[in-house]
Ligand code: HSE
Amino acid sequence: MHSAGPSSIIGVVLDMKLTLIGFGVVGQGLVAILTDKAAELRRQHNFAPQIVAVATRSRGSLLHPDGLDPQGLLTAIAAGHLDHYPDAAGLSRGLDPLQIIAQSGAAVLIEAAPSNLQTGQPALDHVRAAFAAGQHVVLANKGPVAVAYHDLVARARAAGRSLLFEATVMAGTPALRTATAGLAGCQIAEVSGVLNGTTNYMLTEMERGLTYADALAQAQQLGYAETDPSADVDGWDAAAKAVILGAALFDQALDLRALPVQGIRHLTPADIAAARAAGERWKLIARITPQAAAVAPARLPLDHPLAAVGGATNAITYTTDLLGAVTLIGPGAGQRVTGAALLADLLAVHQRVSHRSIS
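With the form predicted alone in mind, please provide coordinates for the chain only.
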């Protein structure tokens, strides 16, 4: 039976205006979910999100203070550009993200543009501007949190607003919520995980006999790897997630550039065969403790929980004092999968706003 949340008990439907920066796979996935689940969200959570602005890097931007039509947005972007969205009184086009943040009147900024793991920009400026404008922030973009976690937490606290970023670690699989809420009361001594679906897929295929080059080409053909796969195969995507986990769970202040990071480029069929002969399997593992973090390939026994995770699936193990090792397995990428994490964060903001409205 569904358990009613706090806002359901109140029975008051609260509109929430949203600004979405980035309208690629993840942003479109969120809009599709909000459209498909509109009636359910209203009925079960008294939640009525309204997208008032969308900004992209190269395919236009739109702002309407009374809301944009979700299906119209999806149709326009499918045609290649937001210029295909129909004209309407009060509609503004071509504003840059900072202008939109200042003018939208939105309650929440959703940053889902591609990450820059070195600088966090331009998303970092977007997040700071949102807090200055009194907006909550929900992130699918790893860059800002990996680069400036403590600064952003301080700004969120000063503004009295939420900073949520579940989608940055394992997409829709609730890695952060499991640690902070599900394992509340436990002391976490170590976190280790398979946090990059591209490399995990490649290693799975290499174990089946493909060379590194052939596994990469196949991953690119399937859309798991970018044309420039460096962030994945050299370990930097997993390293950014390790930095985020270290900050969120252990209050670390790690510099991504100083982290020990090794990818999988050097692994050969002979390495794969040697591991198999020893009853082991190669995985790209991110390890985080209260003191440090690192990313490197590792040979794991076949009965290790992380060794059993194949394909593009992700997994994370929390080593705790009260429960021992707890492993969470789930999808680490995908349009609706990542959109689901954004929705979960939006509902968390909604609950916070709902509580304030009756306090």
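Between two forms, the rigid core is defined as the largest C-alpha subset superposing within 1.5 Å. Residue numbers count along the first chain shown, from 1. All values reported here derive from a predicted model rather than from experimental measurement. Compared with the form predicted together with this ligand:
With the core superposed, Pro122 shows a C-alpha displacement below 2 Å between these two forms. Superposition on the rigid core between these two forms places the CA atom of Asp96 less than 2 Å from its counterpart.
Comparing the forms between these two forms on their rigid core, the Cα displacement of Gly160 stays under 2 Å.
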Second form
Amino acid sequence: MHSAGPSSIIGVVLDMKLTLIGFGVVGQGLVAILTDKAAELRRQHNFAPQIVAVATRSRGSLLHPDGLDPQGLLTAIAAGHLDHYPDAAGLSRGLDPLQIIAQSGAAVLIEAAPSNLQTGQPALDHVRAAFAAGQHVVLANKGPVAVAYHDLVARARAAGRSLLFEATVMAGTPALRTATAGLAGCQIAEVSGVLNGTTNYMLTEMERGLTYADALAQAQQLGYAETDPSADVDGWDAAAKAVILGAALFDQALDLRALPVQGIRHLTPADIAAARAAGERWKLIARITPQAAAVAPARLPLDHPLAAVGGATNAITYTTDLLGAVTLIGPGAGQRVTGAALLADLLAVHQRVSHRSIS
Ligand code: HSE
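Output the structure of the form predicted together with this ligand; the preceding block shows the form predicted alone.
Every component of the complex follows; first up is the chain already shown.
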């Protein structure tokens, strides 16, 4: 289509068909946001996303090429299974994710299933299949990015499609975009951060006197923890985020299994009290340099920028040549705050597609 420039698409609303793999805390958060903001997204961004398929591991799957009703999806999953979604002509049930990716006609695959940090599977196969089918990919699932970043970047380039994963680090707080776009032109010498919401929430609550077990139970209840919360408390979730930051910012290819990683499981109420008596606070710190990455608990003075964040709030400091230290603080885990990152990535894809459609 020939046009004079971007202004020529003002007022033209672009539909975007989406496939959602994984319909847990994060997937439901995204669907709720898309429902609540439908009019705003259309008005402000000319963006009309349409969910054509949802797949889960044990709660069914649905595909309708003309779109599924978001509220109907939320109601069905709240009742325990997508089988509760009403029948309609053209609706397919029970397809597996690879069948859905092949048949959906979607423009974007959203991977929001639980992360497998060892193999990245089955999500890695889903992402590869999506690129092979010419789809853009947006991930909240950390596994594929932590395990196969460079392979996926190469496949995205070959397919001419976007690979976006803002949700994998600090939920909707734009840790990746701040570094890659906001700090453009700066050399980043080091990144350090509180990157796991669950353990930060637990440490905050344990300082207030809660037991380890009760603090973990609350973090699970609030939707912060991974499906297997040992990934949080043993440091592997923070380590996966360190690997992702290392890859995206420093082009590293770190093997998660080779990283020095320590979690918070061994920290006792006595350790926490001793830090408090010394005017310090335990934080689980991930540190990434252009060469290496590591995760370990550290005692920080209370006036340290990374010591100030409590609960599921995360913080990240970029040490740069032009600006010195830049610290970003914001939500690190939870339903809507992670859904917000998926929305930001979808809008980035939408912007790319809109620009292409007018050039
Ligand atoms: N379990 C993760 C956390 C979720 O607690 O930070 C967000 O990646």
